[in-house]
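The form predicted on its own is given below as one chain in structure tokens.
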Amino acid sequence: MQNKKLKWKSDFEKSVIIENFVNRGWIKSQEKEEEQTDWNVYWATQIINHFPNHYELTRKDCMVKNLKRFKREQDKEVLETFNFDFLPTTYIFPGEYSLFVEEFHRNPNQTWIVKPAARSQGKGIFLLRKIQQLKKISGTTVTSNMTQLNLASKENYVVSRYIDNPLLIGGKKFDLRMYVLVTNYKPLKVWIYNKGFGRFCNEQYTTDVAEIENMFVHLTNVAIQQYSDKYSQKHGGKYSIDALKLYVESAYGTDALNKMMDDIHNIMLTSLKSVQAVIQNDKHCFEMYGYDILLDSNLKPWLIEINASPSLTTTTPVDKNLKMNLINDVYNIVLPNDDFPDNDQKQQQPTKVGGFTLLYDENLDPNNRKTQKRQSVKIWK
């Protein structure tokens, strides 16, 4: 079958995105202002490439919501369906604020990290050891009993106990940047890209309070260690998740290596089943995400944040390359034989296409995981 010359269009003058579209042969759309439909491929903010709500698992207090809900509805089964241990103690600001001063008194020597529940790149992040360190927040005020907390603006925080032990290599925090693609939520099916990377801090980790408000120490946002003095242009911080996963298999040995890579793929599975029954599902859309997972210093995994653009700004020629066969793969999902597929077409995808395997179909599952006891599926995999 000859692959049609499709046309293009998008928001975004990205590489990684703009030369996959030519090596396809695809044309850029010519449309004038009133010809709004010249396009078949729209990479946009909104269209093809989102869910309209994309944001209820992709906006910090939006995704503890959920996940919080989702935990209630699933302690009421009977049988145990998911396991929720992978988000830190968490509260949003500012309605859960008096639930937070609580824990903060049941645990005066906890860490909390401080996140604006809307900004991505490590705007805005602070750690905080005393309440009085929220004034940091601009023009909130904090009464003198710690009763009452006053955002000048309307925008929400998360506040999450922060994890002091994360696993270190060669002394330096990172966390994994990973990539799943969802192209449907009802039924849901779920891909997971085999490559990815670690983002490294600059600095030696250290529990040092002196050094709380250096985040080149604690944020891995390659928008905040690129700043460094330590900065290596030559591999921008990032290390691939295939090198990460032979350390920690030569470390720690398979069996380890094998548990924290099911823990993480139920971190995946399970945050998106707690936004199932919310998103408005499109059969024109996809979405592809960016998970941040830390590692501790036992190997469990935590969930950081889930971000719906995941950066495609490339920082090296290994991660361009990363990013344009990612890019290149996600079409290969999303218009098999650059064709829009039909519902006959999409059931008789194959579970592996380029670098992308498929984690998990509702529609394989005879339980859909309402009733079966959580393991390790094989059908995910």
Contents of the next structure:
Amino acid sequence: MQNKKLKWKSDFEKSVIIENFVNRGWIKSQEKEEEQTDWNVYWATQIINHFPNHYELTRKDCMVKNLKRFKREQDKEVLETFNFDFLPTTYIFPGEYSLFVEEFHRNPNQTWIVKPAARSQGKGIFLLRKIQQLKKISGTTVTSNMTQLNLASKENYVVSRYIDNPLLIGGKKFDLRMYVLVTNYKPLKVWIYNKGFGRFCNEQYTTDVAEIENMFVHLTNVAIQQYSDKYSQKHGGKYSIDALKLYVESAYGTDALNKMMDDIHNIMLTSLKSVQAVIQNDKHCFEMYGYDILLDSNLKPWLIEINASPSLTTTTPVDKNLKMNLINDVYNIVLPNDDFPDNDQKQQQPTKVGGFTLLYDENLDPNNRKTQKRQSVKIWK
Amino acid sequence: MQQLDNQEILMKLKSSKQFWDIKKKIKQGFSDQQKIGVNDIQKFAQSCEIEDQLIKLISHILKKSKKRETLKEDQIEFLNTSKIKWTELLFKNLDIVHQKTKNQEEDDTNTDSKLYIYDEKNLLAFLQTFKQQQSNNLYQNVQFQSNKILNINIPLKSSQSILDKYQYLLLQEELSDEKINKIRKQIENEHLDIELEKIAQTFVPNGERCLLYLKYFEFDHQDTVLQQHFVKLQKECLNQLFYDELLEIDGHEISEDTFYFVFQEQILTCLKCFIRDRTIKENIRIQLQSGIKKEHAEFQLPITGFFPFKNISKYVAPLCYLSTKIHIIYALFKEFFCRYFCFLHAISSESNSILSLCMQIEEIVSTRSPKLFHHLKVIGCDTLKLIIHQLVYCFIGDMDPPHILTIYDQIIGHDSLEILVILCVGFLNKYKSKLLLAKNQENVQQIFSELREDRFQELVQYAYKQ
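Right, and the form predicted in complex with the partner chain of this protein, after the form predicted on its own?
Below: every chain and molecule of the assembly, starting with the one above.
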């Protein structure tokens, strides 16, 4: 029952955020902007809808480091077992450059994908087949014997094995954007949203070397595809998760679909568990992540990256409908009945709220108590 | 006509679950006896109706084994003449379309998008031109009302019989996992089409739908044959036809659909192969066009025997969900079109024809929702004009793919398009309250231009509400 007139403040003028405030009858904080302190809900860049150090999960290099560390810890554990086979072989530059060179020489026909660690929307990404191509990173030099890399900028890069056999539909590559809400890290409580979409490239996929620089073939980011001649305003290259599930089930079978979804859930849970010990938990924080997942031709999902601020720009009416409902459902979980739930109320929440289904609640995990004793808490610097 | 020998009949019987049930019953009936004669079995079979079941099963096998001949002539003569007139009209439209494409080539600013030979509105308008049939001794019992737009005296099934036939859909509940698994096993083991129809009438799991369709059309062991046939057609596509251009234009609408845009290229490839497929003419259940154009004509009918029409792409689209193999998608589309969808474009008195389906819809709406029927007439929006698009294109583009595939299941389940009558009636009933408030055509268009979500089960429920 929505009967409280909460006051809101927002750093974003996004219609899906503002319209949700208005639809719930909440009032905009009327004080002068610099003096606004009477808000109850603040859609901000860093405070309420984020955990303080979310970058541990959402920076590409930190995500890789934490997953590798978590895997090393888990290898020593007996009780909990996680499947880590969803992260393509990845090296962080400049630190792991020499390791990369060794691997590069072992597999000279392998294509790699190079990404700035902290950028988004496909910026600065390129495919690599020759080490000399690293000069594409502005000002970067590579010694002639390839033993040394001098990155001109101070930012890190991640270099991953390129998944060159993606699942194609209609001959085109796509990746998945799925939404996950974390309302607490200690204990971990994770919700998964039932709606999401595949983001399709506009050009037919090919491994032809001549097309390696054609981003309309290889990069699924909407920010890139929208500049293709074949981009459609009507669907924006977005294909609903429901439609994809129907396709996979009909064309590959129910068991194949179930395994694919189980594997995707494993990716979400394992990645969140990997940072559980390092994230600064705060009961006032929640975070809605945008998971980018690529399916290969065997229906195996691979984790591409996790976004802390998934785009709320809407490109089509269907997209707007999805994101409006998504934000609405986030509020229904985080602020049920327009109030901050106490611990008891949180524990009594149903397992399904709107489009969100509870994926994991550590309080209900029977292995929880035993593993908590074994887990060592390390703050990653 | 193909006839099966006894061995072939026995093979088909053995592929049926019903046959093994019957055999089990007979065995159980004689479990204590050691000596059993043929007469004993016959007496037993007659006493518990097994003989009737077997006779029905065998006659069904024999009936299905007969190669169907394409219906060329209708029992009602004026429909035969009308078909010729329709074909002549389409040839004229073809000439107009060809001229338009020439003009567009010469003038880039001329972007007339009406580059199709006919659409569903043209078809309905043509049906409306039929003059009231003179009284005919054969059809004196047929009632028709003059306020309907299709005043044609053709034999029609009673609308109540159609409503009764599909009433079981109202009782369908969500099935448990156990029941779904049972159905899966049934589909894997069953080969007889009568049994597959029964499954299709109730529930088809997404994961087994393709297999059910392939089995029903007897394609399940013909992958290589289907592939070879398709590859041959693809090679023929290298020679461009004028109709290819029309198909490419037709594909634009599907390329904007959020559920089907990913299959755009596959759909176009299937259609280009379709209009070159010589086997369609002998497989299609009803001839769509009749008469040959005059000599020295630039274009003739495609080799299929009919013109491609607007939105033909829609029929292929939902089938793209069923397989990763384009030759399978093509085979299923071809079969669905030749068995069922062809009737939606045929000038015919057959029960599946567009004419009969339209008249059934008018009959049901005028008797069960007379207020709506009358109101639509008064504001200049006939019932049929409102639903003709949904009817002709099986709600593709109006419902999400899972619901469309359920429609396809029902079509196979009853070997009939009558489910579309139920859904069209349901569609009108769903929007009845808004339509009754509409004052003119613009109001009506506004109702249907809003974002809406129509579902199969929902429309069935509405069909039976009064």
